[in-house]
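Only one chain comes next, encoded as C-alpha cells, the form predicted alone.
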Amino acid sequence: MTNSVHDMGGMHGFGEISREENEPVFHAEWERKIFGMMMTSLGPFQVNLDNVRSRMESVPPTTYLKLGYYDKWLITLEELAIEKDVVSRDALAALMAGQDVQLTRDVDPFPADGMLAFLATGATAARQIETAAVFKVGDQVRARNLNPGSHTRLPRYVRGHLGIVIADAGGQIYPDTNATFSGEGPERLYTVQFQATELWGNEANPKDTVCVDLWEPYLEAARTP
C-alpha cells in the first residue's frame, strides 16, 4: 500500500546512506538470474511494472527492512508463480530444502532475443492525451494530500508542499490505474521542482532542490493566502 514502509523518503531513523564507489549492477549471481527472471516473467504473468511495484509494496514491513532490493525481487516472484498456479507454496519450501519439485504447469518463456531487444531499447510509457495541460512551465503547484489504498508514485514527504513546475512530459501510464489493472489511464506527468526548505524546514540547506516527477491528479493550483 502506498503509506507501507516503502516510502522511506525524508524519513528519519535510518541512518546515513552508504555510497559505494563504483558499485556494480548485481553484487552476485543469483541477482542477474532475478533480474531475468523477473523480465522475462511480465508477460506470461500477465503483469505489469505498477503492479509489480504494488506487490512490492505490500511486503509485511519487518519483512521489507530486512531485505535487499533483489530479495524483494525475489519474493515478489516466488508469490507470482504461487498465485498463477505455476508451483505450489509446499513445493517452493521443498526447493529450498534442496528437493527436486514438479511444476504444476508450463509457462512459456519470452523469447531470448525479444528480451535482449526490449532491453537495449526499453518501451516508452508515453500516451496521447486529448485533455489540454492544467498547468504549465513556471506554475506554482501544490501536492494534494492524498492517501490512496493502493499504489501511487507519489512520495509522502512532497504531499502538502509547494513546487514549481519545471517541465512537461505530456501524456504517460498513470501508475495507480495501471497497478489494479484498471487500465493505463493516461495522464500528463510533470516533473516539479521543491526547495529542500520547503519539505524540511529551515535547517536545510537553501540552496537545495528536490525535483519529482508527478501526474496531474497529484497536484493542485497553488492558493494565494
Contents of the next structure:
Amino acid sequence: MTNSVHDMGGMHGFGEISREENEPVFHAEWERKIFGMMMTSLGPFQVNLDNVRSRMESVPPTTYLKLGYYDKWLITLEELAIEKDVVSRDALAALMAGQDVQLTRDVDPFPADGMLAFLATGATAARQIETAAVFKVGDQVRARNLNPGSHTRLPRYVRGHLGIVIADAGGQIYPDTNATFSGEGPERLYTVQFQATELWGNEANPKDTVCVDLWEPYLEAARTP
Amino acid sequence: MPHDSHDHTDPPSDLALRVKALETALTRKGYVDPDAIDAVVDTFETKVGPRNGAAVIAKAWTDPAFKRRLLDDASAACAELGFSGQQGEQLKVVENTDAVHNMVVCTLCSCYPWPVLGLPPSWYKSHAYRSRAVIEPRAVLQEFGVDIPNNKEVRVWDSTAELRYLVLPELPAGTDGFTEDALAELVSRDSMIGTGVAQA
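Got the form predicted alone; any chance of the form predicted in complex with its partner chain too?
To see the whole picture, the full complex is given below, headed by that same chain.
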C-alpha cells in the first residue's frame, strides 16, 4: 500500500524521540522468536522482502500506529501463514489455548548452517540492465506525482519536487513489481538530492538537503523554464 | 521525556502466547527450524553489532588507502575486515566534513546496515525519528545533543532502496598517536548513524 501511515517522512505529532540507555538487542523472548521466524521462513513461504514490506504497510493505518515494531512482524507472519494455508486461524487459536492440533510437515525448513551462510553473504538487489540511463549525475529531475494503490518506495514528501541526481546505482530490483510477484523488473536506481527548502519551504535551513534513492520510473526530467 | 510505548514495553502475555502458537505451527509444518531461529538470534545478540562499524571507521581514520576503498566500494572494504552479508550487500559510506554533517533514516520502514551496526535501536525504528529526521533534522540532532552550526549543511539520507548508509564521522581532535583500537573506542553507534559525533 502506498499512501498510508508507514510513509512517515515529514509528519508531525509523534513527539520527542525516546531513547533507552544500554538497550538490549531484543526486549523479550517473543521478540527473539518472531525475528528468527521471519528471517528463516521467507524462503519456505516463497515470498520476497518487498512483498513482506508491502504486507506490513497494509496493516490498517489506525492499527499500524498502535502496534509495536515486532507486533507488526507477528501479524504479518500470522496472516502469511493463514493465507498460504499453512495453518488456519482456528488452529492458531487452539494452540494459543493450549490445545493440541494435528499438523503435518509439508516443507523442509531452512537449516541453521544454511541460514548462517545466507546471513553472511546476503543477496544483492543489484541487477544488470541493458537499457541506457535516462538521467546522469548532475541532471535536475522531478519526482513524479505517482499514487499507486500498491507497494512503492517513492515517499510522499518528495513527490512533485525537484532534485539533482548525485549517483547512479545501476539496475536494481524494482520493488513496485517485485512486491506483487509481477517480476523483479529491474530499473535503474538514482540517488537524488533535494534542497530542504524545496521540500519543506523557506522555513528550512537553505544549507540542508535530503538524499533519497529513487528508481527511474519515479522520476521525470525537470522542465526547463 | 515521554515514554514511547510503541516500541518495546513489556508485551501483554497474549503476544508471547501468539508467538509460541505460531512457532509451534510453523515448526511442525516445516517452515522454521528452531535451531536456525536460535542461530540467527545469536548472531545479532553476540556477533554482529556497532563494534564492527567502529572498527571500520577507526581503520578509515588511520589508513588513507582503506578510506579511499571504503568511500569507493564500502561493501568490499568492510568485507576485508570480515563484515558482510544481509542488509549490507550495497553499503555506502558518507563522510562528515567541516562542511557537511550526514545523518541516516529510513522513513518508510527501518532499513539499517546490519553487518556493520547490527539491528537498529528502538529509537531508530520509532515513529518520531522516522517522521522528523527529514523535516527537522536539526531539532532531532539537538535532542541527541548535537549542535550543527547554521552555516554547515545537514545532509539526511533516506534509505528508500537497498543501499545501506554508514556515516564516517570526523576524527576527533586530540587523538594524535591513538592506536586503531583506541580510536575505535571513540566511535559510538549514533556517530555512525549521524545522530552523534565521535568524541575523544
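What we label the rigid core is the largest C-alpha set whose atoms superpose within 1.5 Å from one form to the other. Residue numbers count along the first chain shown, from 1. All values reported here derive from a predicted model rather than from experimental measurement.
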Does Leu103 count as moved between these two forms, where moved means a C-alpha shift of 2 angstroms or more after fitting the rigid core? yes
So with the core overlaid, does the Cα of His27 end up 2 Å or more away between these two forms? yes
Threshold 2 Å Cα movement between these two forms at Glu203, rigid core reference: no
